[in-house]
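Next comes just one chain, in structure tokens: the form predicted on its own.
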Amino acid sequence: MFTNTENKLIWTNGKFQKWNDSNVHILSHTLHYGTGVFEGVRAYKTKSGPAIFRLEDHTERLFNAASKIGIRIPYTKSELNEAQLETLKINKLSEGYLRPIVYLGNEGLGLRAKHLSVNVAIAAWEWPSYMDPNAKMNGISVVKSSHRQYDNPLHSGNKIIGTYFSNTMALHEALDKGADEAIMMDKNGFISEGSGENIFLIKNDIIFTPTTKHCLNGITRQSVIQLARNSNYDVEEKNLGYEDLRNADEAFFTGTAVEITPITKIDDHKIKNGKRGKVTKKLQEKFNKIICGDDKTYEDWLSLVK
């Protein structure tokens, strides 16, 4: 739930407006057809002040996704990077979550969206633990979803607004079954991802993760692959089946919201001993140092608010 919204401001088309005054017309093309893109971005408290994690990479992905569905964002990448930093600053947040979103206007309705306005907004707010606060230590439970990940790589590989209904249904199905998250399969029956997270598993100290043919190439995913390899772990991207996860020594999710969160149970089966594994713990510790600005090797991943 959002809190303290009466004092928050949202950047919209170059200007700040009060949180409660922000609105979208009922005939916005994006509301009806889902034609738009978004990003999920995290900011962290560091000794040098608030810093946004991999800001330029998130903005680059926003522009790439927009171009793939024919939307030309009316701002430069630099302008939106600065707008995100300013949104964090004006809301006096030392850490939190940012949501840039690109959506089409209400000048007309129908599938023809060639001459509609392109709008951009950025909101920021406090971000408590996405799951149980103890999940990063104790792990979470997942279930195999009956909802399949998208067949079209355009949908699964980009953060396009209208393509997330299957993810929502998969998560709701998992919650209804008493689990914390879902595991979605691709059209070939291989593991794709969670409802909003990438997945990794570990066997004999080798780290495995699905290819990006049918899942988002998450920025946290990319970060974990890089820091794992730099820590002398072998990382293999390959097709993974349900039994690979059941028989893994360890497993974890990655994502902007969950960061690195262990998976300790799938359906009615414990993964190994049902506890967070040693490799997962080491990667968590490394990642935490990076996002807090305590690891100078990766300091270019942080954009400080000035």
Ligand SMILES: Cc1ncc(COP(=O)(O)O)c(C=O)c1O
Given for the second form:
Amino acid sequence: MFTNTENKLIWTNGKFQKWNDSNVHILSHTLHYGTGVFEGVRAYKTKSGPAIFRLEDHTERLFNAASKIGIRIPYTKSELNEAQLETLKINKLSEGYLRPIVYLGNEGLGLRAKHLSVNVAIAAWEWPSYMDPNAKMNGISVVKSSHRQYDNPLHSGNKIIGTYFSNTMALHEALDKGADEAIMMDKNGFISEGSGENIFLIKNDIIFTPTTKHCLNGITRQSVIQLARNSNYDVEEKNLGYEDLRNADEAFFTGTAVEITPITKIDDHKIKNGKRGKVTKKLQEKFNKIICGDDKTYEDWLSLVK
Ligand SMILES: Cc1ncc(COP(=O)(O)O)c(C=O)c1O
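Output the structure of the form predicted together with the ligand; the preceding block shows the form predicted on its own.
Whole complex next, starting from this chain.
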């Protein structure tokens, strides 16, 4: 549930609106058919002020997803980058989560959406932890989902609103079974990802992650691959089966919301000793230094609020 948002402002089509006044019309096309795209972005406290992590990459992905479903965003990438920095600033957030969303208007209904207005909004709020606050230390449990990820290749790898229906169903199914997250498989029965996270596993000090054929090429995923390789780990992208995860030495999720969160249990089976592993811990430590600006090698991943 949201807290401390009543005084926050949401950027909507170039203007700031009060949080509670930021509504869409009941006949907005996106509400009916899921025809829109979105991003999930995080900002962190650094010694030089708040900074957005990999802002340009998130905006690039937003534009790619929109073009994949034929939506032309009526702003430039740099205008939306600026708008995100402004949204943080006006809301006096030193860190937080940002949600840019592109949605279609209510000028008409029916499946034809070619002539509808394209709207953009950006909300930002404090969201310290997506899971239990101790999840990053103690790990979480997952279950194999009955929901398949990206049966339609058009959807693969894009944050398209309508496609998140099956992710929500997968997460609810997992929560109903008493787990924290779902592991979605792809149409060939290989591991795809969590409902909102990419997955990594470690066996004999080698780090494995599924290819991006049937999962989102997460920005945290890309960051972790790069920092792990720079730290001399072997990282292999390949098809992974359910048994690979059960027999892993360690496993973790990555994502803007969860950052790096260990997975310590799958169905009724502990992963190794059921505790966060040493490679996971090392990667978390490196990632934490990067996001607060303490690792100069990666400082171009941070866009400072001026
Ligand atoms: C389905 C899915 N997979 C993976 C991720 C992780 O991506 P990122 O690291 O870019 O947040 C997300 C979150 O955006 C997601 O929704």
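Between two forms, the rigid core is defined as the largest C-alpha subset superposing within 1.5 Å. Only residues modelled in both forms are compared. Positions refer to the first chain, counted from 1. Quick caveat, the model's predicted, so the values are computed rather than measured.
Regions that shift between the two forms, defined as runs of three or more consecutive residues whose CA atoms all move by 2 angstroms or more after core superposition, reduce to a single one, 4 to 6.
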